[in-house]
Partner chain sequence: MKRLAGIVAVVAGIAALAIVGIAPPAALVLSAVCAVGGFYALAGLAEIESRPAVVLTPALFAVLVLFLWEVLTRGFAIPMILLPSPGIIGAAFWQMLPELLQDVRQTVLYAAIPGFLIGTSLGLLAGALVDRSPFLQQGLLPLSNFASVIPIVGVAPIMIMWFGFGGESKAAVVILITFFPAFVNMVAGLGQASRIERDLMTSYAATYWQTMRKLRLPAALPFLFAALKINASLSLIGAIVAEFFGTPVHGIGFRISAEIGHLALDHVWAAILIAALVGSISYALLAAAERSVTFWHPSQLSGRTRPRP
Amino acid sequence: MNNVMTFRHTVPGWLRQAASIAVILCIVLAIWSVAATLANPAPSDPEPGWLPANWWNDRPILPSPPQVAVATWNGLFGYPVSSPRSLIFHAGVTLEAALAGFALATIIGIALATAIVHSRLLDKGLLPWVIVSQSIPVLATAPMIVVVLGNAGFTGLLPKAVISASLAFFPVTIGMCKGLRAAGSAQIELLHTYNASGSQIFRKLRWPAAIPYLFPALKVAMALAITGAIVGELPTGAQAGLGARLLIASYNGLMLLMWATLVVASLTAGLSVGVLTLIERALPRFRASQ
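May I have the structure of this chain only, in the form predicted in complex with its partner chain?
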């Protein structure tokens, strides 16, 4: 008991967390390594080395950790960034569409939430549908959006951005509806005693009170926007983007390319959301009163 307490109080929190993450990652790597050893047949001409020979099978069933690391590294840095074999190039294409969709979703979401908190009609008539639509597989419309916009003459970035936005605006809308209503009635009444106008109440109270709700919603939206962009690249026969890369790998049975693409997709999403987290932290600290 006393030893535990001493440990808790003397080791800083971030270090304990880092240790915990390291332990978990080691466990995952160990399980993965064992599975890779068991799953893959040995290659016909094993190269000598200190790692198990079947970790370097050219057509692995489950690629081994170093194999995936090498494939990812080559995909990222083995080719010039402009090459269609470079995963940086494809990640850039996907990220561009995702960011466009994210921006669109943020604008639409905030505008819609502002309208909803100011209009009883939209609050009672529209908001229930926005909430219901969370249980609907909106992503299923992705192929249709690509084709319809293609028929209307829009190809490339725009259809993907629209798909991203159609996924990502829900969390922004709902988060901002909550946020814009987070200001307490006492705070609103205080401004009423100053005879403040509606737009003053919005700027001085509702909007700043909503910021703590905005960022968690934006982070969810960003993750959805990237998923949306990737799925948006599936049905088009698109040549560029992580989704297109994934589909090509799928058609040709290129297991290593799939894994490398997935790792890059995860890194892209993680970094984008990470940037948002950094921005959130850089903003002045005040928390939702929940």
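Shown: the form predicted in complex with its partner chain; wanted: the form predicted on its own:
For this one, just the chain is written down, with no partner chains and no other molecules.
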């Protein structure tokens, strides 16, 4: 037992985390490989090789991991970045809408949380509606948002950003509500004894106490913003973006393109969350508050 504890303390945290991710990935790939072998029919003229022959069907029911890897590589690096066939090009279009929605969601979420924490009426009346809003499927609200904004003369980026923000504002609101309430009542009373104003209590106590809750909420919001941007591309009839590629792949039965697009969407979300993690670690003020 002592040897195990010593090993844990000597191995860096990031290495343990990477090892855990690698183990989970290997398990997922193993299950996926078995499922692909069982789901896909054997080809009539199989080519010799060390991998199962039905892993390379032209139109597989369930693409195998190597097929998806090859399709993703070709989509990312097989065409110029400016080409409409490049998944990097479409990821950039989706990321633009996601970042706009993420910024809008961050502003709305922090503003709502601040209002809810400072008003008992909003706490009792508004917070339940914020929670209920997430029970409405975004696929149902997205066309309505597109129609309403389209009639108002807003097309293009804005409807997708609003749809993205409608998903992403929730974790920011809830996380900041919890964070702004993290300051103890004794600390608040102490500041009251010094005749501190409400704005001073917010700046010097509530906001620093909420910082450790902010970045985890922003990471969840970033992932949801990308999902919302992809969903927002579906009813807008977008010709570019990962959502548009998914729609084309679905209409034409292009399973490999569909899976490659999903992988790129996951990579985009992962890289975006990773950037937020780097920003969090680079800001000593935030780290000190934690």
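Under this definition, the rigid core comprises the largest set of C-alpha atoms superposing within 1.5 Å between the forms. As the structure is a computational prediction, the values presented were derived from the model and not from experiment. Residue numbers count along the first chain shown, from 1.
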Rigid core superposed, CA of Ser20 - does it shift 2 Å or more between these two forms?
yes
Superposing on the rigid core, is the Cα displacement of Ser135 between these two forms 2 Å or more?
yes
Core fit, then Ala35 C-alpha moves 2 Å or more between these two forms:
yes
